[in-house]
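One chain is shown next in C-alpha cells, namely the form predicted on its own.
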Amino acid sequence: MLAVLPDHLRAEAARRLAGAEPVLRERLAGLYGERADFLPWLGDLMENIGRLHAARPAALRRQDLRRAAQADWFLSQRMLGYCAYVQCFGGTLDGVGRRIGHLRELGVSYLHLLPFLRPRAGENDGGFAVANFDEVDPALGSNADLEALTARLRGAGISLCSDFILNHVADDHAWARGARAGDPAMRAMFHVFPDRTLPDRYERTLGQVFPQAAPGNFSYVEELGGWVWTTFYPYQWDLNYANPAVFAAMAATMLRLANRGIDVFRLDSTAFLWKREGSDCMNQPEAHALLQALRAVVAIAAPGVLLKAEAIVPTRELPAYFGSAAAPECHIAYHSSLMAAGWAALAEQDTELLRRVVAATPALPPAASWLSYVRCHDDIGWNVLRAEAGAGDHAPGEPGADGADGGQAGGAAARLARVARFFSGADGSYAAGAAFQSSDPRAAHGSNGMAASLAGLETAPDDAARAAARRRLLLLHGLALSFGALPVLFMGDELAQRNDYGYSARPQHAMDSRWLQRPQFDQQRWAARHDGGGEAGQVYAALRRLVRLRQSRPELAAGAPLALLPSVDPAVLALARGERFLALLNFSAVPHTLDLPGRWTCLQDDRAMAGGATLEPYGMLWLARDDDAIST
C-alpha cells in the first residue's frame, strides 16, 4: 500500500496503517485465510486501497485530518440530520443544492439522500436495486453534479450520507449480466444453486422480508440454470461474501464514492451479509467481521468518513454493530426500538414499553452514537419490540404476562398487533396509516404513513383535535431530540406533510404502501412555514425552537449522560441528561401534575417553575435546573 503512495502521503498513511491493519488482516484472515491465494489477494487489496487513498482530493484529506483529530465530532448537540429522496426533495442533485438554505434554516448538519446511484431499469425498490455504484442515476444528474453538491454541502457545514447497499445488486448489474452470459467469475459473485435441494434446506430456518410481494428467498434464473439467493426481491441478487472478490470489489466501490465527497455511508441490510445453514442468516459473526474489515479500510484510506449500520434488530442485538475498542465496527446505528416504542406509547397511552427500551439501551463505546428518528422511508417494524412487549408486567389484561416463554411470545405478538391495528386506523383510532406485510406470520404487521397522518392531523375534525395531533407530533420529535443520539428529521415532517395516496395509481408502487410516506416536498407548505396561523407554520416554528434549544444545551449531546427517572404516572417518561436537564413527556390524552423538587426554568417559554409541573395532554417540558443536581 505505502509503495504506491506519493512521498508526501506516506508518513500519515503509515501511522493509520499501523493502527488499523492488524484488525483488517485478522478479520480477513478469519474469513478467507484458508485459501491458497489469500496473501496475494490481500496484497492486491492493500495496493488498491493505497491507490484510492492517493486519488482522494486534497480538500477531503484535510477534512480527514480534522475529523481524525476529534473523533467524536459527530456527537455534538449541534448535529441534526435530514433524510429525503432526491427526486422528492429537489428533483435532481442540483435541485437539492438549491434547498441548502432550507436545511441551514432548520439547523441541519447531516443530509441523508436515499439511493441516487443508477438503479435497475424498471422496478428497483425505490433505488435499492443498484445497477451501477459508480454512476449517478441519469434522471437525477451526473457524477459531476454529485461532486458539485458535496462541495456545496461541505461549504455549508453539512455532511452527505449515501446509502451503500452491501447485501445485493440489481439483476442488470454488470456482475449479474456477466453471470447470465456464462462468466464463472461473475457467477461466483452470487449464491447460485443448480436445484432446490440446498435452498429448501435453508428455507426451513429463514424468515421472509416481503412475504406477500416476494415470497421465498430464492429465484429461478433460466440463463443460470439454477436458483439465485434473493432475500428481498427477485431482481435483487444477494452477494456471496464467502468469495473474497466480493469484499475487495465492494470496499473499492465505497472508497471511490467517498472520494466523490460522501461523508457517511448508510450500510444497508448489514444483518443479512453472511449465510449459514440452520440459522436465520442474520447477524452472523462473519457479518460483523466484514463490517469491522470495512471500518479498518475506512480508517486507513478515508478516516473522516462514518459508517452507519442499518440493522433493524432488537435492542439487545444492536451493540454488536459498534464492535469494540479493539475492533471498532460502525460509528452510528439506528435505534429502531426507541422509534417504535415511542409510537407504541402513544397508542397505549403508557410508557411501559418505552421505559423498557430506554432501560435496556446499552452504553456505547467512545466516538459512537445512536441515530434517533420519528419516521423514515420504511415501515415501522413492531417486531423489534417483541422482547420488551413479552417481558415482565404487561398492560392491563395483556395475556401471557406471567406464563412460559411461549405464552409471553404470544402475548407480545397480540399486544403489538393491537398497536399495529391502531396505526392502521382501526377501532376509531385517530391515526391514518396502512398495514405493511409482516416478515413473521406470528408477529404484527408493520405500519406505514407520514408522521403527521399517524399522529392524527389528517383525521382531526376540529381545532382541539388538530392541536392534540400537533402535540403528539412534537412529542415524538422531542423524544428523538432529547434522548442522546444523532436525531434525523424525515422530509416533510417539519411542515406536517400528510400521506401521499397517489402511489396507488402508479403501477410500479401500488403494491407497496411505504410510498405513503414518500411524498413530493410540498412547496406551498414550505412557502407558508413562517405563517404562525397555519398548520405547517405552527409545527415548523415549534420544531425549530426545539432544535435551537438542543443546540444550546451540551447536556443533549449524543455522548452526554442519560438517566431514566422513576415516574409515578405510567403515561409520563422522565429523562435526565447530565445534572441540570430534565425532559418530561406525557404520552396520554389527559393532563398530569408532577412533584418537581427545586427550582427550574422551562426552556420552551422561559417560565420559572418550582414545586410542581403540569403536563398538558401529549405535552412535553424541557427543564433546566436552577439550583442543585437533579434529585431522584
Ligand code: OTU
The other form holds:
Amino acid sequence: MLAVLPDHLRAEAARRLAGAEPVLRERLAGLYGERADFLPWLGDLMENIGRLHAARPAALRRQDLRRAAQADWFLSQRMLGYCAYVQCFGGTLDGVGRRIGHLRELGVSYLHLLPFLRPRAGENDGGFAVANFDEVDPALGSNADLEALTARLRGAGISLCSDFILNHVADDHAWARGARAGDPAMRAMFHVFPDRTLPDRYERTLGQVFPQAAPGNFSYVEELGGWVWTTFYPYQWDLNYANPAVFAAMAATMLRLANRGIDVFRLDSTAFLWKREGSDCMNQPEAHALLQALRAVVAIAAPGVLLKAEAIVPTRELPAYFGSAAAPECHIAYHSSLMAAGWAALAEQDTELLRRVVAATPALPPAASWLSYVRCHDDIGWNVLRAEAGAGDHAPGEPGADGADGGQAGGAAARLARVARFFSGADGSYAAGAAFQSSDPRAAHGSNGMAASLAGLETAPDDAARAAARRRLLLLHGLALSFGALPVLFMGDELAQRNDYGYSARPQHAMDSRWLQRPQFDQQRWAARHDGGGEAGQVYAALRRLVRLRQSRPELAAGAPLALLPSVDPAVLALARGERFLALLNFSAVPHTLDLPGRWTCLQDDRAMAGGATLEPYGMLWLARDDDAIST
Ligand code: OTU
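After the form predicted on its own, can we look at the form predicted together with the named molecule?
Entire complex below, previous chain first.
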C-alpha cells in the first residue's frame, strides 16, 4: 500500500496503517483466511486502497487531518441533521445547492440526501436499487454536479451523508447482468441456488421485510436457472460477502465515493450482510467483522469519513454496531427503538416503553453517537420494541422478561399491534397514517405517515385540537433534540407538511405506502415560514427555538451524561442532562403539575420558575437550574 503512494503522503499513511491494519488483517483473515489465495488477494486489496488514497483530493486530505485532530467533532450540540430526497427537496443536486441558505437558517450542519446514484430502470425502491455506484442518477445531475455540491456544502459547514447500499445491488447492475449472461465470477457475487432445497431451509428462520409487496427472501430468475437471495424487493439482489471479491469491490466503491466529497456513509441494511442457516440472518458476528474491516479501510484511506449504521434491530443489538475500542465499527447508529418508543408513548399516553428503551440504552463509547429522529423515509417499525413491549409485568430474569418466549411475545405483538392501529387512525384516534406490510399475525405492523399527520394535524377539527397536535409534534422533536444524539430532521417536518396521498395514483409507488411520507417540498409553506399566525410558521418558529437553545447547551451533546428522573406520573418523562438541564415531556392529553425544588428558568420563554411546573397536555418544558445542581 505504501509503495503506491507519492512520497509526501507516505509518513502520515504509515502511521494510520500501523493503527488500523492489524484489525483489518485479522477480520479479513477470519472471513477469508482459509482460501489459498488469501495473501495475494489481501496484497491487491491494500494496493488498491493505497491508489485510492493517493487519488484523494487535497482539500479532503486536509479535512481528514482536521477531523483526526478532533475525533469527536460530530458529537457537538451544534450538529443538526436534515434528511431529504434530492428530487423532492431541490429537484436536482444543483437545486439542492440552491437550498443551502434554507439549511443554514434552520441550523443544519449535516445533510443526508437519500439515494442519488444511478438506480435500476423502472421501479427502484426510491433509489435503493443501485445499477451503478460510480454514476450519479442522470435525472438528478452528473458526477461533476455531485463534486460541486459537496464542495459548496463543505464551504457552508455542512457535511454530506450518502447512502451506501452495500447489502444488495439492482438486478440491472453490471454484476447481475453478467451473472444472467452466464459469467461464473459474476454469479459468485450473489447467493444463487439451483433449486428450493437451501432456500426452504433458510426460510424456516428468516423474517420478511416486505411480506406483502415482496413475500419470501428468494426470487426465481430464469436466466440464472435458479433462486437468488433477495431480502427486499425481487429486483434487489443480496451480495454474497462470503466471496472476498465482493468485499474488495465494495470497499473500493466506497472510497471512490468518499473521494467525491461524501463525509458520512449511511450503511443501508447493515444487519443483513451475512447469512447463516438456522438464524434470522441478521446481526451475525461476520456482519460485524465486515463492518470493522470497512471501518479500518476508512481509517487508513479516508479517515475524516464517518460510518453510520442503519440497523433497524432490537435495542440490545444496537451497541455492537459501535464495535469496541480495539476494533471500532460505526461512528453513528440509528436509535430506531427510541424513535418508535416516542410514538408509542403518544399512542399509549404512557412512557413505560420509552423508559425501558432508555434503560436498555448503554452509555456511548467515546467518539460515537446515536442518531435520533422523529420520522424518516421508511415506516416506523414496531418490531424493534418487542423485548421492551413484552417486558411489561415481568420482573427482570423471570421467564418471558426479554419478550423472547412465545406467550409473552404474543402479548408484546398484540400491544404493538394496538399502537400500529392507533396510527392508522382506527378507533377514533387523531392520527392519519397507514399500517405497513404485515403478514405474520403475531408481528406488529409498521406505520407510515408524515409526522404532522400522525400527530393529528390533518384530522384536527378546531384550533384547540390543532394546538395539541402541534405540541405532540414538538414533543417528539424535543425528545430527539435533547436525548444526546445527532438529531436528524426529516424534510417537511420543520413546516408540518402532511401526508402525500398522491402516491396511490402512481403505479410504481402504489403498493408501498412509505410514499405517504415522501412528498415534494412545499414551497408555499416555506414562503410562509415566518408567518406566526399560520401552522407552518408556528411549528417552524418553535422548532428553530429548540434548535437554538440546544446549540447553547453543551450538556445536550451526544455522550454527555443523561439520567431519567423519577416522575410523578407515568405519562411524564423527566430527562436530566448533566447537572443543570431538565426536559419534562408530557405524553398525555391531561395537564400535569409537578413539584420542582429549587429555582429554574424555562428556556423556551425565559420564565423564572420556583416550586413547581405545569405541563400542558402534550406539553414540554426545557428547564435550566439556576441554583444548586439537580439532586433527585
Ligand atoms: C432500508 O431499510 C432503507 O431505508 C429502505 O428505504 C430500503 O427499502 C431498504 O433498506 C432496502 O434497501 O432493512 O435495516 O421499511 O426499515 O427495509 C433496515 C423497512 C432496513 C425498512 C427496511 C430497511
